[in-house]
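In the block that follows, a single chain appears as structure tokens, in the form predicted on its own.
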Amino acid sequence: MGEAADPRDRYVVGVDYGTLSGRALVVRVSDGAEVGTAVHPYRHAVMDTELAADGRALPPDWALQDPDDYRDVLRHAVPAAVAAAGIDPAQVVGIATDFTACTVLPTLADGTPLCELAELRTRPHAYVKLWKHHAAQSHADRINATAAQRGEPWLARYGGKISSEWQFAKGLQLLEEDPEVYHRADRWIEAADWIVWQLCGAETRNVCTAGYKGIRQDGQYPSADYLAALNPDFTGFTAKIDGPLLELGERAGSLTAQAATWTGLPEGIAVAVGNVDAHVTAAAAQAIEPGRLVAIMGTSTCHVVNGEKLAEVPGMCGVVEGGISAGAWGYEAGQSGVGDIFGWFVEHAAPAGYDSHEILSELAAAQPVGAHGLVALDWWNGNRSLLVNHELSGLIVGLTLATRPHEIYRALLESTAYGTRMIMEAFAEAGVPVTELVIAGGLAANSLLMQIYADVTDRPLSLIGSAQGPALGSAIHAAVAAGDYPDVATASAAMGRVERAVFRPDPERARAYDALYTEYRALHDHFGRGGDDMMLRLRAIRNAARGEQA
């Protein structure tokens, strides 16, 4: 950034919508050079304790957002990024966006969010339900149990369980808890598709979110008979989510005059189909080839990898044809809490003198593997893979009066590495090889954490060559939508970047971690696979004490 711009160069903008803010990145089409960036925080952040409109308390496990915060990113971050790049906006030929998923909202037929209607402004169910809205677990349980009883063929494509985070669980919760808002909703749409609608004025759906979060397999959604078995009034749900379905990298439309005013970009430039932050990062990391697993590590972790054939992997988030890139089967898994766990400890549990990641990491790095005598479960925000149960909770075993804060911190880091290893082993056991592990996201900057992952998984770790992987991945898709490259793979080769084998496993530490991983698996199966449902009972007691039914 900062080099003189050549007026002959063409540029694209990638916009990455995260949990708390949106980032715009200006990228040169010819070589992927990142020339300007800006971040805009969401004014309402995450509403998980009270609704901003009237201050009413929200029940446990809710997480809402205001969709106008997403428009604000277009109004502020995009012009600021172009200004930082020092280019003429006329040189920008395309824009693409990505989102955390499943982040979903109800709208009218023209795309107006229901929460923007005056009469529904104080109705929580009229708002965006963020990916980490986990209050639909009981609805997900019914979706899974009914599908298993009926032998629904699509269930195995999602590892045997649909998540409470996804479109159907959240939609069923909406119907049964606020049927008026449900019936007012003409459309139930991923924020990834809604923001594209705002940009180009046309509703589209992308194959990624439709397949992974919308249970669309083999060209169709679950049948009306199945939906009626859940609730007779749910039979029309698929009409709310069905729409023009486009492949990743396709052009959804052209930038409208209104969106051009928001962004300062030329009216009529290409707007790419929406995408998911994790899946779009594969292109930025040059990890389109089968076997290259990308772990996008931030507040949570999403694992994505392309495979050459269809396989059903128990506990996975899903397998979708073309879900990461055209011509391959895209597999997804994930961990619901990673950076959030570390942040919780630093902010709420570490005593004075230990309350920074830097201090804790430095002290923890000096300790040999296993010297703390601890093992933890990484379920502080539930379990996405392999158990798909967001009512599970965290656990640390081995605490004594001699335990120190940095030892707990290290055990928490290690627990997330064990969770990733379980996911990788599940892929391998199902016949989906993982030949390379590529790390993206903000947590890649923690060298202790990266070395732990290399040692626990016993394989080299490559690092994406950009600190802004999702935004770069979106920019790559914008270049394809603008016609500068024939496909995502070609654009990825030219514009993406990766540093190979930056961290290598140490054989001695890897053997030591094998022993600890055995203990992790024992705890994992005991508390997560029916050995003891104590965590679920405790959550039920908590929710009852807060005035909510589990």
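Given the form predicted on its own above, what does the protein look like in the form predicted in complex with another copy of the chain?
Nothing else is written out below except the one chain.
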């Protein structure tokens, strides 16, 4: 950044909407060079205890956002990024966005968020429900039970479970808890698509969120019969989510005059269809080719990989045709706790003098594999991989009076690597071969963790070559929407960045980990596959005990 700009160069802007802020990145179309970036935090951040408008308390597990905070990212981060790049805004030929998902809001037919209507300003259900709004679990339970009972064909495409985070569960909660707002909502739309509407003035829907979050499979949404079985008033729900559907990388429209004013970019440039932060990272990591599994590792891990054919993988989050890129089946899987677990350990289980990732990693790295005698199950935040059960919990076995903090820390790092290996093997067993593991996300910076992943999976680890994977991925899609590349694969090859085989497995360590992984699998199956449902009983006991106290 800050290099001398060539006035002949063409640029695109990628905007990555995260949980707490949005980041804009200016990228050169010819080679993907990242020339300027800026971040703008959301003014209201996440509303999870009270509504900003009137301070009213929100129930447990709620998580709302204010959609105007997203516009503020266009108003502030985009011009700041262009300024930082030192380029002429006229050189920008396209813009694309990616978003957390499923993050969803109710709007009028013209896209106006219901929370922006004066009379609904203090109605929590009129706001954006952020991905981590978890108050629709009972609705998700009914969605799953009814689908299983009726043998709905789409259920297997989601590993047998629809998440409480997704469009249908949140929509059913809206209907049943605030029917007035539900009926006022002409549209129920992913923020990923809403922000594109703000940019180009036209409603579109992207195949990625429609498939993964909106249960759109084989060209159809769940049937009216099925919806009626959930709640007769829910029958018309799909009319609120259906809309002009575009493939990823397609041009949704042209930048409106108003959006040009917000961003300082030229009116009329290409605006790409919406996308999701994890999925768009595959393009940034040159991992569009089938078999290249991208693990985006942060507080949790999201795995995305293209496959050549349709398969049903137990416990996957979903498989969607064109869900990562057109022409392939996009598979998504996830581990619901990764960096969160390491953070928990440092904050709540490491004694003074050991309470930093650096110290723990340094001490842990000095030990040979297995010297701690420990195996853990990485279910501190449940399991959303093969088992899809949020009520599972963490376990450590092998503790002795001689066990020291860095040994437990290492066992936790390893447990998440075993979890990733389980997912890779599940894909392979289902006929979706994984040929390469590419790491993106903040945890890629922990060398010990990366070496453990290489040794546990016994394959070389590639690392994404950008610190701003999602924003770069969006920029790649902007270049395709602008017509500078014929498709996402070609743009990814030119503009994406990956370093191959940065960490290589050591044969001896890999063999040692095979033995520990066998123990992990035994624990996994005993506690997760019906050997003993103790964790579910402990959760029920816990919940009852806490309820009694309240």
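Remember, it's a predicted structure, so these values are computed and weren't measured experimentally. In this text, rigid core is short for the largest set of C-alphas that superpose within 1.5 Å between two forms. Positions refer to the first chain, counted from 1.
Taking 2 Å as the criterion, G214 does not count as shifted between these two forms: its C-alpha moves by less than this amount when the rigid core is aligned. Core-superposed comparison between these two forms: the C-alpha position of G394 differs by no less than 2 Å. Fitting the two forms on the rigid core leaves the C-alpha of G307 displaced by under 2 angstroms between these two forms.
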